[in-house]
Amino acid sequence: MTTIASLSFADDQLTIIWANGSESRLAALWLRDNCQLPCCFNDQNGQRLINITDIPQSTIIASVTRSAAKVTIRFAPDNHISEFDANWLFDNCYCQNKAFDDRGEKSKTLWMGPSAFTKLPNADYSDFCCRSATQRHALQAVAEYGFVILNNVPVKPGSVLDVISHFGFVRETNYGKLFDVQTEINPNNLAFTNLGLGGHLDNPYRNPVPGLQLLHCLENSAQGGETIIQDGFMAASILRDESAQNFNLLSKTAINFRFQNKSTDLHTLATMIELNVLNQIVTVRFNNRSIAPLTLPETSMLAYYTAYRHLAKIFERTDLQACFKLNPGQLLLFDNTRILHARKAFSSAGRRHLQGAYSDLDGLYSTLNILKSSANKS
């Protein structure tokens, strides 16, 4: 219970002194806009029932009363009465809380190679399915570190879709609901060969890109084919430390990404490093196979290539990479806006067969938030 020590008001502002000594100064218009009574707010879905234009611009506080846990305010000139729970005021007060952000780099734990972990984040799939605590910890690992490995996922085609059903929805693309990562004749993507692949994020030519990727190992008897992952946010932050000029070029200069085959032609215009309004890294788009020919001004072309090469060289640093071999029944779930993945070449003897699928970050974060809320109530 959050306790109010005292409160006062003067026309367009309510001042609350909390029992912990902190102070909140809340504008009358903000309070009126956030009225929690059923006439203004639907408590089933958390949505307002009024528009900002329904509130007089000249709104002031006419009177205030309080009980142990509630504050009642009468506004003028419309004589509207609102009632607020003290806990709600404290939890939502803009004097006490920063804007919510769970996607920017500041809300993550950035990491450098395997030395960052005593053991790579992992969970048993059966526990993930039936124990909310295991599911919460696994999804939190994706939110915090960008990835988790699920063990003992049934080794049968289509299981990757079952995994997605536990936290979100399948993001279907031109590759289908799922796709097989194995050697093909005349492949339309280098992923479907036995060649090694450099670090990249998938589908940078889409807007938005699929926020999550899953790779489920069905067979891996070929020699080689190890999986490599690394934290793209960490690499971008290293670039920022080493060269603000190069970082600014990649975060402010939009380029074209493209994928084209007989049945698909996808373009998007985006920066290689995307920042949010707080200037925090929120997305890395790096895929040398999918960058269209650059069409930048002549005066900035060479400078852009210098910045691009700098970031690419950072991605090649082995101390930033975690390398491991996925075994049958293991599934790698990772943030496709942050975690680069690569693989080593593998032999034609034996077989390497992964099934992949995409999903979106919204579903994962929504499920994680519900799990956290339930854990806090228990």
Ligand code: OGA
The other form holds:
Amino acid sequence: MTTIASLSFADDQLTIIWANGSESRLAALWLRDNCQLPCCFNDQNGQRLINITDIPQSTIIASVTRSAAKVTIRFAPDNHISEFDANWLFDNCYCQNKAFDDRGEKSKTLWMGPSAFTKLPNADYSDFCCRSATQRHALQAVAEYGFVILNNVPVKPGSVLDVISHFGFVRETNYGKLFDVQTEINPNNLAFTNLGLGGHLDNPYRNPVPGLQLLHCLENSAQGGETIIQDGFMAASILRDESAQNFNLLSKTAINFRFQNKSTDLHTLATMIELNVLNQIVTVRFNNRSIAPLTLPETSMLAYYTAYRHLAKIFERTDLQACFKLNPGQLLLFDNTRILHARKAFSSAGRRHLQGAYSDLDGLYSTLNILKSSANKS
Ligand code: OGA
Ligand code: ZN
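For the form predicted together with this ligand instead of the form predicted on its own, what are the coordinates?
Below is the whole assembly, all chains and molecules, this chain first.
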């Protein structure tokens, strides 16, 4: 926090020199739009009450006065008076703060493989439920590395939904509120067999894609069935380093993803690598089972396959993969826009039973933000 050293204005702009030497130059229209008084802003819910069309385009600053912690501005031509806390102006100044996207690659710690960790991020579930510091660390691991393992989650069907209730909301799909990942007769998805599954992200055929997936192990006495995870943002960034052309193809060419059975028919048109408006990697969609037959122009089909193969080959590099066996009571919570998961095939002797569920990243980030701001206050 800093205080105002000096202040000046010229028609359409307020200039503040802060005690720390930094400067804010704030447009009259921006100030008027962000009036913090009850006529324009509801303090209870933090929402704006005015519309941009309520403010004249020709808004200028007519006069400015200041006390130790407040700046009062009279605007022309509407003669509106606004008051701002100096702290608010500093915290919200657009010269001091850049727009950021907490989902983009720049807000994450990309990891190359298990050697990035002394121990994979994990937390004890009872601490996660009752200690806000544990919950904050665990959710922060999902924000930063894309995953966390929760230990000692009660080994009973449905626990996966209780876990979600601690930070967000269940995303129900055609697979139900939760789904049982175990060998089935006539499975409607290869996940429900004992076959190995290559690295993938779930449900790229949905829009929006479920941002979070949970896999809770109830039983794992079969031979095999290890879980493999890897950082899809890291893999995509390796592709960008190795071939800008292939990266551009996968981030600019939209393809169809599809899931279809008797009762469900889902399609999405999207890129395998999605960039945000800041040109950062923000979502990876990769699932060999659900890419619809490609319908690209003849001239780009082969080049697209080359790029797709290149990314798939990077995903197959074992040094990028963390491999572990989930034991009963362990739950893997991961960002399904970033972390690929795979499993090794397992024997038909013994039993393997996971329960999975989806949730959205919004809920998790919101809980994490609240936990962080209360930790900062205490
Ligand atoms: C799935 C899946 C992994 C596993 O159900 O989406 O990938 O370990 N399962 O069985
Ligand atoms: Zn899956």
